[in-house]
Each structure stands twice: as structure tokens, then as C-alpha cells.
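Encoded as C-alpha cells, the following chain is the form predicted on its own, with no partner shown.
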Amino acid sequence: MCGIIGYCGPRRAAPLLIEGLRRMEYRGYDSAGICLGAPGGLALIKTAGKVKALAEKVPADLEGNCGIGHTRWATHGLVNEQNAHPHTDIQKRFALVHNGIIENYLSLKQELQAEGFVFQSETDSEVLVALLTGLYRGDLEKAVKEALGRVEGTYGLACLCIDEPGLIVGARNGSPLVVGIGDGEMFLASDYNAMIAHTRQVVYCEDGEVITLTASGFRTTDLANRRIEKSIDHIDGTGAEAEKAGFPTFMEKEICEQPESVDRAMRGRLSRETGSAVLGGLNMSARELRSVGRIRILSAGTSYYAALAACYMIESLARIPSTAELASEVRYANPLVEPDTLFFVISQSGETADTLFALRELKRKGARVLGVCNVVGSTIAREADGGIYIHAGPEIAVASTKAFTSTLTAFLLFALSMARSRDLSLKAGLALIDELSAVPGKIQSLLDRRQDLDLLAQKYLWAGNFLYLGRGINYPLALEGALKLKEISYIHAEGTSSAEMKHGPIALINESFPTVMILPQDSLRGKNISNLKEIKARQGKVIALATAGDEEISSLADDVFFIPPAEELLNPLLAAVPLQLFAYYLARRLGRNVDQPRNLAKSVTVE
């Protein structure tokens, strides 16, 4: 969601700061501003809206060689500029920027109030400026520890000191901030996208430090004014992979990387001499492995309905109890751990605040907890016991598409290796492999027919609600496709079981609420045949995703979308293709921003 960008070097910070926003544009968010130590005092500039109409208040031959920007996803009051970061006080001296959630804000509000500090907006981030006012003595890192040691919530933070010039400091905890180190300059970001084009070399910001930072190098420390080590890490890729490469928009990009996406997550992974699959990264032994007796997995979002359709791959080819919840819940349930049960956490970000602290919590009772992420360095993968990277590349449309079908490869590769450690044969293990194989190559041949989904949103432009159906394995993929339609189009949609239609949804059918069924040819082909029959009988209109060669359900349904055929477990990242792409069409005929819909952020790192 909001991001954060910090800059001390020898070149102008304006430019930089107004790259490194636009940067990450991507993660949601709905006003932005600058702040710069310019000649004669801060330099301040904000405004309710895009990156692109702050650009446009910046003067070109601005100042100033050390600076701040934001770009801000509402929590505490009104979208607008008043309310827009970097806050500063009255009289300029400071100014900082936030993301996170100050939770003891407002008693703060009221006893900064009472001394006489006049706030000018009505965020919760602002009473970090009015401590450090206060609390200033001529050391800025000194004043934010303090001013820190009297909040509760979630942070990460950077702010600047008029008396202090070309210094920044930044803090975090529970929200992600990285130190990027250049050439005789340095940045501080919370998210390494913003500063890539500019450094390959970063520095990983855990909870509870402070980072001081100059062009000439940083430090970091605790609250405690404890000296803290960092090791360096080296950031992969040029930052051509946040380009739109010809399409006219991410989503498109994204959902059309598809064959490669889903390859990566393959990528020297399967052994045709075993019929298994190799995952290095769940540090476990094969003795540990072969004791899981539960699994568990914990997420939100498009990743919970990954994870429900994951939980079907690996009771069916393991035989391994398996429950997906959401993070939400369980980390303010007291959560059960017990000896036998594996967890999961998926968080295509990695710094996903919900499923975060859930693994925290999970970890402080003992449990051994895997991530399943996108992001390298990020949080989760950091904190984790271990896990699998789903390889999907960068994802920067904020609705989830390639790392949707990425973790659902993961988790196939994860069900095989789990079930050829116990019953299922090598055989069995190579046809799989062989399907798992194929799959690519079917995703392309339905990218290759994208524009007969075209054809069909047009269609179906009037609708103003959705039904989507599908059962067992791709009950999930019936709520993810409901999902992406009311992410990006704003159309209401719902998903549910095919099963669980007559108690209750049904009532909702008519002639001008159509219908989405996920019905390949499975196990439970001839039941959702008799869900479709139930609604045409009461005039409903229905979309069918069928398996190429199904001519039953041409002569039922009011309009089909073929995918190959392929293994029942499979169908689910058949199946998410025709539903990303034909919520995709919709919206962009409604005229919506697909990439950054409103209200929508990418990264949730609050709760």
C-alpha cells in the first residue's frame, strides 16, 4: 500500500523522489507529496490525486539534494492534501513520512493538544511530528527513538530535521523499509522497486531498528541506541520487468506471462527419475516430512482461495488432513499448535500485515511455519522456517493474476513430493510430471483466444451481478473469480459452491443475473449439470467453462468457453485464466483503471 522514498547524495532528490514514487504506483494509493531540505528551509509539496499531477507542482529547477516522498492509502481521514504526506509542522522544521497505523494515536492527539500543537490534518501519522517537536534536543535519530518509545501500532517511517541537513531517518516495525547504497548517495525505500533503476545493492530493515542515513553511508541501531550489524544483500533484475512491455496495461502483461510464470515455478523441480518434485527450500528432512500429520495453511485474499484449492491437491494426492484459514482470524484466535501439524503462510508480497503477525504468533507457541512467496528478501520469506519461492516475477497490477496460478503450481509440486513419500507410485508421480508439464503450453493456447473472451464481456456489458459456480477443486476458483470481477470491474459478484446454490443463492437467479460455471469434465461433471439445468429452469443466463469437446454443454449453457482437457487437479490453473481474462475485459469496457482500482492496495501491511 503506501511507499515510502528517502534520498542523500550529491544529485537533485526532486527527480529521484518523483521516479521512485512512480515506481510504485503499482501497491495502491490516493494522494502523494515530497519533501526536501531546499535553500532557505523545507521544500513542500503534496496533492490528493496521482504521482502524475504531483510532477507537474514540482519546479523544475527545485533544490535540494536530500528528501522524502509518500504516496498515501487512506486510514485516517479524508482523501485530500491537507491529509496528504510528508506532514510537517507549523513552522517547517520537520517532516515525516509514514506507513502503518498509530493505534494510541488519539490520546496522543488530545495531551499534544493540551501543550498547544496545532495539527493541520486528521491523520494519526501527524502525531509523530508533534512528538518530535517536543522532544527534539538537536539530535534527530535521538527524537524519533523517543517519540517511538510513546506510540503503540505499526510503523515504517522516514523524517527529516531543517537543523540537520542531508540526514534522514527511518524506523520501522511492521512495515517494510530497505536501505538502497549507491555510489556516494543512498536511498531508503519500502519497496526496493523504487530505487532499482539506481542500486542493485540493499540492506534489509527488521522491527524495531533505526536507520540514520547520510550520502556517505548509514547506521543502524535499535531503540535502545544498540549498534546493529547488517549484511548486504544483492537485488536480481533491471526493473524491465515493471515495464508494460507493448500491453496497455499490467494486468494484461501479467495474466498473459502466464506460460512462463507458471514454467518458472516448475524450473528444476521435477524429477523424472523419482516422479517427485524438489523443493530445497522447506528445510526439512525427509523423517520430518513423512511426520506431518496435519497441514495448515493461512492467507488472505486471492492467496486464500489459492490456499483452499491447495488444501484439495494435497488431501488428495498425499492423503495429508489439510485446512486453509484465514490469517485474519487465526492470529486473535489463540491458535491450537500441535506437535504433527505443518503450517503454511502465502503472501505474494511477503509483508502481507494479517499473515504476518499470524506467523509470528504461530511461531511464539512453537510451530513450524513455511512461506509460500513472491518477493525475495521479503519479510515472511525472511521469517519463515523455510518455503517455496513461486518464481512468478514481478506482479504489479494490484489485482493478483500469474501469482495466483504460480502458488497453485507450488503447492502441486509440494502434494507430489508429500504424496511419493508415502502411496503414490512412480507412476502415477510421472503422469503427473507429464500433465504438470503440458500446462504452459494449454495456458498459451487459451492466451491465444483472449479475444473471444473480449466478445463475451462485451456481451455481457449490462450485468450488474454475477453468480460464479464450480465444486470440489474449483469451488476456490468459482470465489477467485468472483473476486477479480468486483476487484477491477466494481460489478457485484459473489462465488459460491454448486452444491450449496439451492440454499440460498438460487433465489437470486432471474434473467438478468447471469451466471459463471466452472464445469470441466470431472467427478462432479454430472452433479453441476443439474445446478445448470436448476437455473435455465428459472431463466437464468449462463456462462460455462467447459473442457474442449464437451458438446452437452454447448446445447445448455448461453455461452461456453472451452479450456483443454486436462487432470482434475489441474483444472484449476486452467480454469483462473478465462476468469482473469474475462473480468479483465469487462472492466477495461467500463472504462476502469484495472491496474490500480480504487480503494485497492497491493500490499496490505495494515491490519
Ligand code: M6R
Contents of the next structure:
Amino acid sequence: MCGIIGYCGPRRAAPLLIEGLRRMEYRGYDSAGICLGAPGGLALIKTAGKVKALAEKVPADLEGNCGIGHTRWATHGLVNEQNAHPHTDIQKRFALVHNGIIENYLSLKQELQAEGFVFQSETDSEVLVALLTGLYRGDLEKAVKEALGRVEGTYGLACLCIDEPGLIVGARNGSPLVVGIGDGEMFLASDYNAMIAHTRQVVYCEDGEVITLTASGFRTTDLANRRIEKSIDHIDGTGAEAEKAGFPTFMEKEICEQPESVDRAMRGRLSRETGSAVLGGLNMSARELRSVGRIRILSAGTSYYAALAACYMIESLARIPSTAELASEVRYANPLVEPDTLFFVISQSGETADTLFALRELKRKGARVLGVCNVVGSTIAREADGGIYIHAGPEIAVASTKAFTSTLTAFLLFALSMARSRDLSLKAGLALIDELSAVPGKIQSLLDRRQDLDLLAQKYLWAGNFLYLGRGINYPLALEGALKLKEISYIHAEGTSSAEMKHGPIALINESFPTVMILPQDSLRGKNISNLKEIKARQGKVIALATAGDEEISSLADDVFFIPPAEELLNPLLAAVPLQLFAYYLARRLGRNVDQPRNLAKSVTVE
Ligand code: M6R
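What would the structure be for the form predicted together with the ligand, rather than the form predicted on its own?
And the full complex, kicking off with our chain again.
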């Protein structure tokens, strides 16, 4: 949610900042801007719109070797050039980019206006600039610390001062910031992807830290001016994974990567010798795992739907009571922490504020909290007591796809290992391993038939609403299918349990309100068929996802897409793919920007 980049070094900063912003554009894409310490003063260029529009405004010969940039996801104030970052004072002595929310900005703004500061934007961020102008006495780092002492809220920020050329001061509280150490040059960004083409040596900033950066190095202190020693991490990958690789969109690429990403989530973790899964990152002994009496999984959005499905897996295989909860609700519910409860937080990005703050609240109460994350080194991954990396690879499209199936895979492995340490037999464990190993191939077979889903999408382009139904472990899939459709196509869709339909949503059904039903050949098939008939009796159209070979469904539904047969708990891994593709093709046919849908951002680092 908003991308921040800073550069100090011998090279021209502008192209590096623009490139960094492009790589972070998935974090926010309302407006963008850069500011450099240029020969005649601070050079500020901003625009409403995407980084491409900014790049067109930046002169090719723009001088300046030290600068900051930002791509915005609006929180306070309309999307326009004035509200775009960087923000400067009228005299252009200070420039600042900010990610997060200054919660006491209104009272500060009134106070600063009374003192004569003229605000140029509607943003909360600009109060930080105003504070700097009043507090600056020749030392930017000191002024930043004093300013931060006056604000409440969250921030990742970077700022410049005309009087201290070649210097960037950054600070973090609740919004990610990472330093990149190059060869005679330094970077600062909210996401290491922004600088991965230039360096793999990174230093993660923690809350309460202030970073003072020049071309030759950096130092970290806290607000009370105490020096903090930091360690350097090495980032793997080349950044090429974050390219489209010939696909028209990141979302299509990421959907199509699922045979490999699901395989990666399992690689090296399945043991045929023990019929179990080996998850070294949990940081828990076998004895500790055996004594877990309850599992609570916290997350948001698609990760929450993965959590709902994970609970079915854990309860059904390991017989441990499990609940999925919205992290945003748990944080403020004064959560009970019982000694035998194991908490999980799921977050693809590892930066979602709702989930991160819930994790901190639980840890403060002494809970053991494991993280299930995709982004290595992300804040949640670092602050959790242990966990499982899903290894899906960079997910750039705003709509989560491969992270969902990889998270489900990770929880299947966890459920298997918990079950095998309880009462699941070796034979049953081995059978599940065989089933799991077949999933990547089955996903590939679905992808090979993806044109059928494009045709289906074309057929239903007229629909303004969709109902999604599923039952049991496929109920969360109905929620996820509806979320995918609404977030990228802007078509209204709602998901519920097939059984719940008769308690209300059936009132919506008529010939122009189609239903997508996840209806595999499982223990609830008969019940689902009754629901399907109830829809047909009301002239509703039904698109069914059914198990290959279940020809009866063809005679009942208006349209059917078949998924390969699988063990009941594995069906979501297969059903997810056609749901993603159906939403994708509908959105594409409607001309939507599927990678960067309106009003959304990939990583939601504000509450
Ligand atoms: O990075 P996280 O998994 O914590 O993100 C949680 C949600 O913001 C995310 O899943 C969101 O719902 C996606 N846009 C769904 O496609």
C-alpha cells in the first residue's frame, strides 16, 4: 500500500527511482512522484495516474544523484497531483514520502496552520513536512526524530532537505522499509523488489528505527538517539520472476504458474518413509506439537478464505478443533489466549496491517503465533515465532491466486503432520501423499482446458450479479470465487454455503441472477444437488464445477466445467483454478485492468 523508494549514489537518481516505482506499482497506483536534490534546488515531479504517466513527465536529462519517490494508494484526500507524494513545503526546502496513516493529523494541522504553515494538499502526510520546517535546526535526522515524537499513527517514510544534499532520512513504524546496500550506492524502499536489480544485500528496518542514508553507508538509531546495530540479509532471485514472461497480465501468469507453485510448497517436505510432512520452520518440538489442543488462524481477504479451508483440513485429518478468524476483528476483541492454543497468521505479503497488529497483540499476551507467508523476510515472517513459507514466488497481480493454492497446500502438509503424530495411520498418510503429489499435474490439466472457461465467461458477460455456492470445504471456495470476480471485474458477486441459500440468498434468484456452484463428487453432493434443483425451480441459471465423470450434473446445470477426481480435502486446490480463470476472463472481456483493479492495492499496510 504505497511504495517508497530512495536512492543516494553516483548515478542519476531519476531513472532508478522510476524503475523502482514500476516494480512497486502493485502496492498502489493512484498517483506517483519523485523529488531529487538537483543543482538548482529540489526538483519535484508528480502526477495523478500511473508510474508510466510520471515517467513521461520526467525530463531525460534530469540531474541529481539523491532522491525519493512514491506511488500512492489514497487514504486521505482525492487522487490528484496535489495529494500525490512527495510533499514539500512552499519554499521547497524539505520533501517527504510517507506510507501509513498519521492519526492525529487533524489536530496537528490546525495547530500548524495557526502557526502560519500553508498546506498544499489534503493528506495527513503533509503535517510531517510542516513539522520538519518548524523543527529543523541544521540537522534533518534530529528534526525527523522530534517530528515523529509528535505524531500518532503508522509510517514508513523517507525525506530530504535542500541544506543537506546527498542525505536521506527514513523511519519506520508499522509500514515496511528496507535498506539496500549497493556498490558505492544505497537504496531505501518499502519493498526489496524495488531495488533487486541493483543489490541483493538488504537490511530490514524495525518499528521505532530511524535510518540515515548517504551514498557511502547508513546508520540506524532509535527516536532516543541510541545506535542500533543491524545485520545484513541476502535476497535470492533475480527479479525476473516478477516479469510477465510473455503472458498478457501478471494475473494470468500467476494462475498458470500453479502447477509449479503448488509443487514448490510441497518440495522436500513430504516423507514417504514416515507417511508425513516435515515442516522445519515451525520451531516446535514434537512434544509441543502433540500438546496443541486448539488452533486459531487469523488473516484477511483471500488468506482468510484459505484459513477457513485450512480449518476443515486440520479438524478432519488431525481432529484438533480449529477456527478461522478475521485478524482485524481479533485485534480489538481482547482475544483470549489459552495455554494449549496454537495461533497461525496467514499473509501472502507478510505486511498486512490488520494481520500484523493482531499477531503483535497475541504475542504481547504470550501466545505462540506461527506465520504462513509468501514473502521471505516480510515483517510477519520475521515477527512470528516460526511458520511455513509457501514459496509461491512473487505474486504481483493484486488479486491473489497462486498464494491461495500454495497456502492450502501448506496447511494440508501441516494437517498431515499433526494427524500422523496423532491417530492417522501410515497407510492413510501415504495415500494422502500420493494424492498431493498428483495435484500439480491435475492443475495443469485444468489449465490446458482454460479456453473453455473463456467461452463460458463470454456466454455470461451479460450478468450483473453472481451467487457462488459451495458446502463443507468448498464453502470457502464459494467466498473466494465471489471475491475474485468482484475485485477484478467489478461485477457484484456474493458467496455463501449452499445450505445457507434457503435462509435468504434464494430471494435473489431469477433468470438474470446466475449461480456458480462448486459441486464435486463428495460426501455433500446429494445435498448440493437439492440446492441446485431449488435454483432451477426458480429459473436461475447454474454453472457447476463438477467432478469429471459425473454426467448427471450435465443434465441438471446449464453449464458444467469438470475438475479431475480427487480426495475430498484436496478438491479446493483444483476448484480454485477454474474460479480464478472464470473471473479473469470475464474481467478481461469487460476490458478491466485485472492486475491493478480500481481502488485496491496488493499489500494493505493501513488499518
Ligand atoms: O498479503 P495478505 O495475504 O495478508 O493479503 C490479504 C488480503 O488483503 C488479500 O488476500 C486480498 O483480499 C486480495 N486482493 C485478494 O485477492
